[in-house]
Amino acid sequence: MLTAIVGINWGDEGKGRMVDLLSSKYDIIVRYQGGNNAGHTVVNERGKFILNLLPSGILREGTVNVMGNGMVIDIEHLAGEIERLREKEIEVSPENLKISEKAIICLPYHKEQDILEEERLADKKFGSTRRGIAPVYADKYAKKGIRIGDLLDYNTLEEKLKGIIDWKNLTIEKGYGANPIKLEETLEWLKKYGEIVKPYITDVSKYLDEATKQGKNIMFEAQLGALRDIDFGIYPYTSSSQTISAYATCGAGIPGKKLDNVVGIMKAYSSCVGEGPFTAEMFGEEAERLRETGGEYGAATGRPRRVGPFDVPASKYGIRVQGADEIALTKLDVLSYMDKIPVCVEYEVDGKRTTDFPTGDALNRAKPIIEYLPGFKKDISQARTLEDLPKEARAYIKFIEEKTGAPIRYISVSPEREGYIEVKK
């Protein structure tokens, strides 16, 4: 069985949350796309654990995670991050861990260049994270990159670095004035957080080939969502990978497998880090007390997430792009405290009333149309059957089902592990 587990909206939907439940049904898990840009929040037995680059399956014993050749990775800060989890005794190594060489890493002058590029634009900027990710992405494209595998041959490593630090300075130094890249300060990075990742560079690519052939379960991890997309997002407010489920065993390194199953994550409400458009945003207090009681807040970041009612037409989008074939519904709890549930039914585009999802210029001319369903107002953190929850919450999940055309296979109650309602189809 392949399974990818994506996100619907705009990313931080809760897949993190789902990988560490579902993942108990598959042997391996792999990371495909993106970088440190955004974290996967899990909560277990063990405790409570943010997670930027490790795939979130980690943190279940018995499963292999790789880390695919579609990723961007920040090797100081998987090593940090890899130290954090062996300090809360999470076994890290060659044997539950595994990089593939074509992996591109983000080295400190891509931070640097994405702060720079942040500040030029000052009141026209992106929102980027500010962790490189848009020009390590840029230089894999340009073919300037460095990838996992060259950490093998510190000697080939030094002579293909000279050049691409040549060629990256005159950006730095000549076009944004900057202090230049120094080869030996960067090479001495490379080197020192190296020599952490190196018992862990594999063939992915092979490996993964043969657990097919082995009929091994592998579950595909994406960061983000289907609104954050290079091609398919709300351009250019996006990441710059491929977000979408029909990448997954490309960036994973079996481009030739085909999924079985697209779990698609959204939450019971909207949020979104970051600029761009998000028609259905809440302001003010109403805005305050939902994303205090959602906790919303960037897991890699810290920064406050815009929120807002659930969004039918952002969501049927996502839906379709992702090909999502089921979908799990994430902090449904949230919304216990409310008299009424707001939901974005429709937008207004010029006039016109619409369910479909625009794209350009007419996404920041659209306006929400909003409906309300009558709250639950109940505390349901310990449903763990759709006949646990009161009728209104029946009611609203059998709303979104009917709105979006796609079924609800998983219901989260609460943050932990085992708070969650599987409805049998």
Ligand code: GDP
Contents of the next structure:
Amino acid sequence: MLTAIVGINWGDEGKGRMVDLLSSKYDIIVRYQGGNNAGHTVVNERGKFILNLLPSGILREGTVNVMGNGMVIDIEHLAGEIERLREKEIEVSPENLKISEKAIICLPYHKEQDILEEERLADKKFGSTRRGIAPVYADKYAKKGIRIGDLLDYNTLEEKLKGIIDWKNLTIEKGYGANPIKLEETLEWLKKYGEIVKPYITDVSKYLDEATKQGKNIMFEAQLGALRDIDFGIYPYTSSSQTISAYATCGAGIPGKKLDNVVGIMKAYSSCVGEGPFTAEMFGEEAERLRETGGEYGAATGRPRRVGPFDVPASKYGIRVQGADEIALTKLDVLSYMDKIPVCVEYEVDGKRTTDFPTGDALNRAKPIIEYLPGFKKDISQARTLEDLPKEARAYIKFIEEKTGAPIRYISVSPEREGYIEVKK
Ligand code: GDP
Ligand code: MG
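For comparison with the form predicted alone, produce the structure of the form predicted together with guanosine-5'-diphosphate.
Below is the entire complex, every chain and molecule, led by the chain shown above.
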């Protein structure tokens, strides 16, 4: 069984939490895109963990975790993440962690370039996480990337790196006027953290191919959501990689295989980090209250997230591009304080109402049409069946299900592993 767990919205839907929950049925968990700009929070009996690079399955004994070729990996950050897990006595070994030799290394100069560019843009900035993600993906496609597998031979690595750094300095030194990138320093960094990463380097494509032949269950864990996909998201306010399920097998290393199932993680309200159009955004006290109650501060950066009501056009679009077969609706409990629950049911674009998510500049002109549903005003964090929920909460779920047209299979009512309802069909 090949299952992708993906975000329907702008990210931070609770993917880490759902992967942690559902991973018990899977042998292998794969991250297939993105880098350490991700922040996946997992709370379970072993504590609270924030993972940036490692697949969330690392917290489950008996699962093998894979970092696929679609990822960009800051190996210093990875070394730190592994170290922090070991401190909490979580096993990380070549037995349960495999890193694709084709994944690209995010280098210190990518971070530097990211920061230089954000500073150059000043008030026009994109809201980058400043972790080098856009520059490293740009280099990958310009074929100027260093791959994880390059760590296996420092001599050829040095040669490759020299050519790339000469080229990079055309930008860093000659373009931005910053201090030039130094070959020795970069090489030293690569060797230092390369030694830590080396034992995990694997021909992941072959490994996963064999695993599928043995009938292993594989889960593909996405970073961010549909609306941040480089092609289908709110470009240019997107991430620099493909967050959609169609890329899962490709970024993992088995592009010829087909997914059996796509689980879309969808939040009971909206949140969005950084810049870009966010049609139904709330402001002022209303926003403050939702942000506080939902704990909407970036897991990777601590930045306050922008918040809004559940957005039907955006979510319907997310469900479509993700090809979601079933939905996990998360953070329903957060809405408990509301007397009436706002939902953005349609957009108005140039005087016309629509539930289609507009593309291009039309999105900037879209205005939200809000409807209100009765609040449920009750702590639902202990609910474990649909019947445990107040009828207003059930009505809210049904409303969302009908408006978006995708079946809701799981409802998450707290951050803890067991805090969920599985809807029996
Ligand atoms: P991800 O990037 O999609 O993995 O999501 P994040 O970890 O960035 O953000 C989700 C946040 O919501 C985390 O702090 C989770 O612990 C928390 N969370 C997840 N599901 C629920 C839920 O059902 N209720 C509440 N109250 N919090 C949740
Ligand atoms: Mg997150």
